[in-house]
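Have a look below at one chain only, the form predicted in complex with the DNA, in structure tokens format.
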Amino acid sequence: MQPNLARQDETVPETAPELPSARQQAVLDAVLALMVEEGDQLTMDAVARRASCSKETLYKWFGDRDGLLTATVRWQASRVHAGRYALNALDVATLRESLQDFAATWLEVIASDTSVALNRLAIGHAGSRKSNLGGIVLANGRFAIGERVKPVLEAGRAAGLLAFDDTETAFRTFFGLVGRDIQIRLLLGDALPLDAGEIRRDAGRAVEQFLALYGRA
């Protein structure tokens, strides 16, 4: 009766520590695959069929549909975090490289089928009350990358390479220069071609523009 995975709870932060079992991970991967392929036809029956498990098991593990979706979003989020960056003895080349890496990684993420499908789902649910999928996606997307980029920006400022008053504002400018209209166009179904080369060029351009605005050289 009680789901053995953490149900979303108002007091619990958006990042859950518990990892699902291997079988559960397979189920969540099935959800992700189905989400990408079928869009909004994400029925519990379809998930059970795709994952070769019974609906009863789904409900036992995840509580209800929202629990399953929440677990899926968390599961996907748990795979995105990566990368550590030098923060002291920063020179301009390293700073540029770090920012470029952030930008390219971020573009890859938001351009991926999985991210698009996940964001669509979360945005759809953001309209109704209950089940804070949007909050989870934000916490693990926009805000997570913010918390990882801002130390780099501040290290750049400490090293005399960047000049800004408010770190948050500087980061949001960086975010805008990188993302531009890409995410909204993809979410709305625009077939925006974005291969690896394009991403690298976009990331480079964004970093150069950011340095032009905030660089001190």
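Requested next: the structure of the form predicted alone (the form predicted in complex with the DNA having been shown above).
Here we give the lone chain, stripped of any partners or molecules.
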């Protein structure tokens, strides 16, 4: 039997990107709002007007339009998290809670109007090679989120709670169980009834399915 280490207060924080300042957050929220309203017509002038700041400030903070888009994607992805856990004290309840936290917050993000607009725009740009927005979303969305969740899976394996050979494969399986066909249906205009209760149920179902595949008895 493992010793009870619950009193240890040493924790592993999720490796989320550093959050922007409150003023910068307001600018990034303005970018997301403009994407919903205007789609591909987003300009630095429009962002400056909506956020009530100068273009010089935007360039100082974000460098250029790609820098602004990168910060916007990171800001949106920062709403997805994988929780915290105590070193050497991870039990199945804590693991389940951490995975459910990730699943629920990810579903909340991808179901939002801002994420749907952002991803539609990124897909269009990737197909036409109009800009690097598709690569920005991929690198700072899916790939970055994976790097924040995979340490939780590896900690579960180290604690004897999960059994898998390849972390990336295990994460992709979990990612697929959580997302199912939800994101593609939203991107294609399906009005899915995803309220908070439905999201929590979907998240819990995905975690139980994942544990059935990879959990150790």
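Rigid core: the largest C-alpha set superposing within 1.5 Å between the two forms. Owing to the predicted nature of the structure, the values given are computational and were not obtained by experimental measurement. Residue numbers count along the first chain shown, from 1.
Relative to the superposed rigid core, the position of the CA of Leu187 differs between the two forms by less than 2 Å. In this overlay on the rigid core, Gly39 has a C-alpha that sits 2 Å or more away from its partner position between the two forms.
Relative to the superposed core, Gln209 shifts its CA atom by less than 2 Å between the two forms. Once the core of the two forms is superposed, the Cα of Arg49 has moved 7.1 Å between the two forms.
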